Amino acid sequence: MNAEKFTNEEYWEEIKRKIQRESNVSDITYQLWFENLEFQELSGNTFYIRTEKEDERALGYLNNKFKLYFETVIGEELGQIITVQFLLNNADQTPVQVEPDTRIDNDTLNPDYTFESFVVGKNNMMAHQVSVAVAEDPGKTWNPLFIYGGSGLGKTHLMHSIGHFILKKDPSKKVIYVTSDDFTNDVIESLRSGNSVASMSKLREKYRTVDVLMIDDIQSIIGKEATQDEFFNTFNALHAAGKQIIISSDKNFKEFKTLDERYISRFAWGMVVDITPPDYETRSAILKNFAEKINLKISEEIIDYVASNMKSNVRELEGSLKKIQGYIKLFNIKEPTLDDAKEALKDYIYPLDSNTITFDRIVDVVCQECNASKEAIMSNKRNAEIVYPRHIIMYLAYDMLGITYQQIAHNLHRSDHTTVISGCKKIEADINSNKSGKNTREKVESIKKILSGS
């Protein structure tokens, strides 16, 4: 059998999203469970599969709900029955045979998303708050709990990090996890099986019992009448026994212009919050705590580089410093320079074009109008042809890429970032004057038409 094909990143992203349709699972569960999975080798029938995941437990959610279709997907590929052995990421290379944990079934919790390894920033202070606050008293503090934002913002990570925490304190209580794909797809089973007593009172023995509803995606179920009809008296039910509800949206349920009132009142019963992309700040510190995470030793130039062009959400975050990793991996690179990370990510940060602005190109384009070089700009020099250019320097960089004055200092390699204040401060005023901020005025104006391409 040739398993090396295995070996091509493209081939087995395939591969894994064929076995995402033949298992009928939603995109969310493939980001939790399948998108990380590596392929290991193969010895003898038996086909190894890597984990990132630490925790046991996985293993066994893993062998339970996905084992079989794995085996048969790569078998028919490799043209032989084989066996599927997943790994945990902190394994040794021998495998170990981990018997399936039939206590884990489909609402099972991420082990990877709890209130520690989430990063807190001024985007999700507030909903961040809250959730632990629901976490501490369920069914007292806020119920519902509605958290809202866009895709890879951490929504799905504070619900099961609430959920995580109950359990801890309490692991008596029955926490549910599930998307609204996941919902649907229940009653539309029980609808399939003639919409019997028997069938109904299963569908409504899983989520009418529980101490912890948590579904996320609710927006998915709009338009979907029973569906609309099953939530609406589950979530009546849970309400007035004091059970705790958490959902996630893409935006405000305020914004769902089809939405009946009914749900638009329950809803606003509860706390409402919301999660917008992180700032630099929390961009740097997402990308220095998964660094840590994935053993990636990186510099912070690097960092600086990856925060400052990649901003809409923190799954794009880790997925370029997994990107990074798997090609200094690919070059054996042991320590990885900002033009390595700039390669790696060459199809990843996007546009690598005139019209990217970065550090960086503010440098450059900014030398090139002022008629400075690089290496006096970076120098200690503080004569006016070079301190004038690094002000505005100073001065683009904190309006136009919103990184603090400690991290403009340290890519000019300054010691002290009042001197950046100043800078600043002194290109504000020379704009904002009527007498002699003409030039200046006009020089930034032309310099951002340059670095926006327009």
Given for the second form:
Amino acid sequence: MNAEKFTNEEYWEEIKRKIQRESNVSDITYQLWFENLEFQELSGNTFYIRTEKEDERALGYLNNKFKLYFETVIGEELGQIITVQFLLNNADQTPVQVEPDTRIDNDTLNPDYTFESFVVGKNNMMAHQVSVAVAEDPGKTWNPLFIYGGSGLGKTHLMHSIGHFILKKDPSKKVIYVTSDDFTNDVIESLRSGNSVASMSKLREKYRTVDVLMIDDIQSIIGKEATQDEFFNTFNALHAAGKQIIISSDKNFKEFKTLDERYISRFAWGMVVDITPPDYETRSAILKNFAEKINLKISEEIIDYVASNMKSNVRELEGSLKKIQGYIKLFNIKEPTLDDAKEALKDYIYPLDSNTITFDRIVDVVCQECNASKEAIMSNKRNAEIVYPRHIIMYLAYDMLGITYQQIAHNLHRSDHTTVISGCKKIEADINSNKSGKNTREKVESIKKILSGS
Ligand code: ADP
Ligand code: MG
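Pass me the form predicted together with ligand ADP as well; I've looked at the form predicted on its own already.
After this comes the whole thing, all chains and molecules, with the earlier chain placed first.
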């Protein structure tokens, strides 16, 4: 990695100025703290910066306040994730103070759930952006933050990421993450001990002295009156004190029929974001990431197979790779073929999702409903009786599978994806005008019904 350029004074100053802007500090702070910082060396992933200070407390300040900004900006310049290590003036090369990770990692936060390991796609882009903004400035940007979406789509992952980020930036922050069940248990516990002043104050001490309170899966406290009331009071106390509250739920709070108006209005004070199931590209990216993480070598073809067949849930995507890994270990297979993967997942993909809509099923159903043969569809024939169902397949594959035009072209053995784009457009126009005499709208609707098994 080329770190040579950091020895160039002008360049180095430019970097420091950028960090100043990013961290939003004044020129005075710059003069006091940044001006005399010198690049020392990049060794592995550690980027050493020497200070002119000799007091250990100065390191604490630099670490708490600026380390993350240095890591981000320099990491971006280098195109590599780095750790910044500040050295005292009188220190030798070896790091004086390594920030122990245990101090950063609150034990309720899963160390794997970070922003770095979170794959961003259209389905979660807004939730991700807002989470980062809240993590940058807890209590100031959006309060409360309400994240909702189906099971296994990354809500917990995002919440933990926010927690890690805040603690990394400022380890003195008090961050608490609980599931709603933990919270309920604490409330019940305190009620059981006679609702004494002592037990109530213990509960309040735990939840009301924090900088950030995260409550996961709030849907399970709704309807539990005592818990709900305690939550409500906690919420008010924290909110009034400018402390950040982050809530997740499996659905939007507006959909809770029994939820009091007072909650609804409070949740609406902040920011509400949703996470929807990932599209094909995001599913592939998540699969690739996860395969790498668990050291599983699999082909694009297998990634494509899993990404095309499992659509609802990230947890299941990960589960399917674990299945493949278990399978190849069991049979001592080095590089699994598509058939190996299919075999490994045969109980997983089909019985769980017998209505899974795949490209093949779309082709089969369209052929059946339009009286066309599959061979003709896949061939180069261009007569209207074949082109029309082919276009319907393109349209449905794009609409229902969320795969790319390129992928559709590939599946139909076509080299050019622009024909897929125009095919989709034609069907869409037919549907919208519904006057081509072919009743395209009805046809597409009925095929969709068959495909979704209703
Ligand atoms: P939820 O809380 O919404 O039910 P989780 O946060 O527990 O879902 O996510 C389920 C699994 O999927 C976790 O292992 C998580 O790391 C992973 N996951 C979810 N979304 C993503 C994503 N966008 N990128 C990487 N991993 C993800
Ligand atoms: Mg969760």
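By rigid core we mean the largest C-alpha set that fits within 1.5 Å across both forms. Numbering follows the first chain given and starts at 1. The shown structure was predicted, so the numbers you read here are calculated from the model rather than taken from an experiment.
Once you line up the core between the two forms, the Cα of residue 376 ends up 2 Å or more from where it was.
Annotation: Cα of residue 72 displaced by at least 2 Å between the two forms, core superposition. Comparing the forms between the two forms on their rigid core, the Cα displacement of residue 260 stays under 2 Å.
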